[in-house]
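Okay, so here's just one chain, in structure tokens, the form predicted alone.
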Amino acid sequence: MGIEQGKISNRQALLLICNSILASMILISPALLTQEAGQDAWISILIAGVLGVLMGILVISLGLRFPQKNLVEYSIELLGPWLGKAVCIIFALFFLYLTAYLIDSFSALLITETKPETPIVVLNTFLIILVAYGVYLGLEVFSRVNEIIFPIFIVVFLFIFCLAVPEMDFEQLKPIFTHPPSHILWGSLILFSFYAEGAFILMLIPSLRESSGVRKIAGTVSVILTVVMLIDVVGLIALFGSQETARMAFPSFELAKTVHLGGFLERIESLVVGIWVGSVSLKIMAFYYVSVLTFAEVFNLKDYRPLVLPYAIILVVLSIIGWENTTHINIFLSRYYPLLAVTVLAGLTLLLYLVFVGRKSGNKGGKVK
């Protein structure tokens, strides 16, 4: 058991999980998707719902080998200390660096849609502090938090679609497979990258309060996810088109702004934006959570607090300089984050469970002889 001593229910380790893949998810994904796919975009959620139920088994079964120890002590067990230690730092760094860039998207979102004179350093600020001491209060403390939420997240969701069912025309998904396989498959590799993400929980799979039913974790999540963006995106290029979906920065956003209901439900968006404010803020505690934390391990640290303060001024400089606009967010989550996402996190999490098998397998082997 390595320095975080909190504890979390399975319950909470779930929506934990499906608040810090969705949040940013529903938000930029619709319009990448139909970029490469048009309204074959569906297809791609299937494909992505598939391998990330895949990856899910991956990381929960590797986590379970190891219920009392976090990824950077079974790493140094399995690799030795310089290999094992070098690969924690890695995923850590990798967890730094997607804090960043959510930090820098979420404020472009805040910026495009309702804060156009604010300076990005001022909303990169605010944003940053807030989570740091969500981080500082510690995992239960966001997890709780997370578990209202979540759930409020989600029947916004659903409400605003609900809403927006008398307005769409599903005639717009016709034809199917009407583009190129090679684009289906990667648009269902830019949404497995955020399947992907999930592979956080490795470092938290000790602080589960118990360790039985946490294999049912991996089916829920992608079932929930795939269910939530299959009617995002089906709902968005029904209402706007696959072609209009795909010019659009934020589209579930654009979504919003269309609901009303009578003459006294307007501005729906507002509430929106209130909302995801806190889901992407504990999606990035999540993530800050976890880096800091790896980091703590790997220097043997005796309380990853100490990091907080120093990581989020790194933060702040490394949003400002990241990216410099929506354009080129957007050109790297399409182009270069997926392939980033699927060898750091995946393939990590691969290599890892290869070597415990060989290693399992030859202990087998060395008792027969």
Contents of the next structure:
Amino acid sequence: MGIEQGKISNRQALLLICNSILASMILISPALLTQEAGQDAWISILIAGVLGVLMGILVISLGLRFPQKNLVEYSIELLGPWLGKAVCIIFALFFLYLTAYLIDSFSALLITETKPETPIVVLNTFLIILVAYGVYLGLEVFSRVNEIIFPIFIVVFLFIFCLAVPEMDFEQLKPIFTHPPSHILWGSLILFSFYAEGAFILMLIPSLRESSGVRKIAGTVSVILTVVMLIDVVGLIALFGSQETARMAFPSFELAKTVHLGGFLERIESLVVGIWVGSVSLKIMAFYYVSVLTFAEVFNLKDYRPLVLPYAIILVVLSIIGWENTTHINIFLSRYYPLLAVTVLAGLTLLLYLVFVGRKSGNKGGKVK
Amino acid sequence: MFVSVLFVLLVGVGVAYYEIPKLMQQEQKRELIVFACFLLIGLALALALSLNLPIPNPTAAIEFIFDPLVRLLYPG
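Moving from the form predicted alone, what structure would you give for the form predicted together with its partner chain?
Then the entire complex follows, led off by the chain already shown.
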């Protein structure tokens, strides 16, 4: 048994995974998707939903083979101490990098939409202080906060969409299938790279209260996310048209700006920013936590907490030097990041699972121990 | 530039002052070593950033590694 992390219930785990995938996906991916697939983006979402279920099944069937062990312990068992640790360090570095890009896109939203004068260093530093505090308090604390924030996030999102429905024109979704299949598939690959982030749960399976109930989570998460994304993207295309959506940096945020209700409900986008800051900082907390925990396990530490603050300094630097501007983030996210995420997360999980299956069939023959 | 260097050093000292006594008290040698390594990496990066020195950029490395694959697969 590794570092004592505290226990979370299955519902908390479900909401944590949903939030950790959705928080950035809902804001960033519609523009990337419509750049690739135009008004056919909803087809990409359906394909990505199926891929997401497959990824979830893979992750959970790997995790449930070792319900009492975390990723580091069983990858050492499967691949040997050196290769196992190397794989886990790649996993941890990937989540470090992911956290840095999330922080960068967080401050990109705040700078472009609400605070154009503030230097990026200040926004990043304050977000990281908040997040590091959450990670310091531990898994149980931010899972519980997430249990409150995530339902509010979904309710606010649906509420705003309902208010925007009168201005939508669903004729803009026609014609269907005008984009070549390769573009639609690349769109679903972009979306799948967000789904694949759900693999962070590999580190948290030993801290689930009843790990047997986790099987249902993969399907539920994928259905929730697919439905929310369908509403989001179909609504955006109906409201702005696919070309206009593709040009925007944060289309879901622009949608909130269009809401006017009877002359008294205006400027509702501040509410969106508030909720989104909460949601994305919980997402960053989850990934930060997983990354720090993986490093602590790799180096055989008794506690992950000493690493939290030094990590914060590294993150501030990484989030500032990583990307030049929002255009660079967009190109990175639509071209390089999907391949990176698929290679690291799906590839790593698949590798471990195949090694496990190979070992098991070897053991049955009684040749390899 | 001078102010930011001073600020980085102050943050480093603050973090060390907050964590090291706890670790010394519990006699966790391994934790202390790993903590020091991470802190030194972080401070080196932050100092390089505030002195405008070139820092190896992971994004550039990733773009370099995946460039052939992107050229092969990316439809646009």
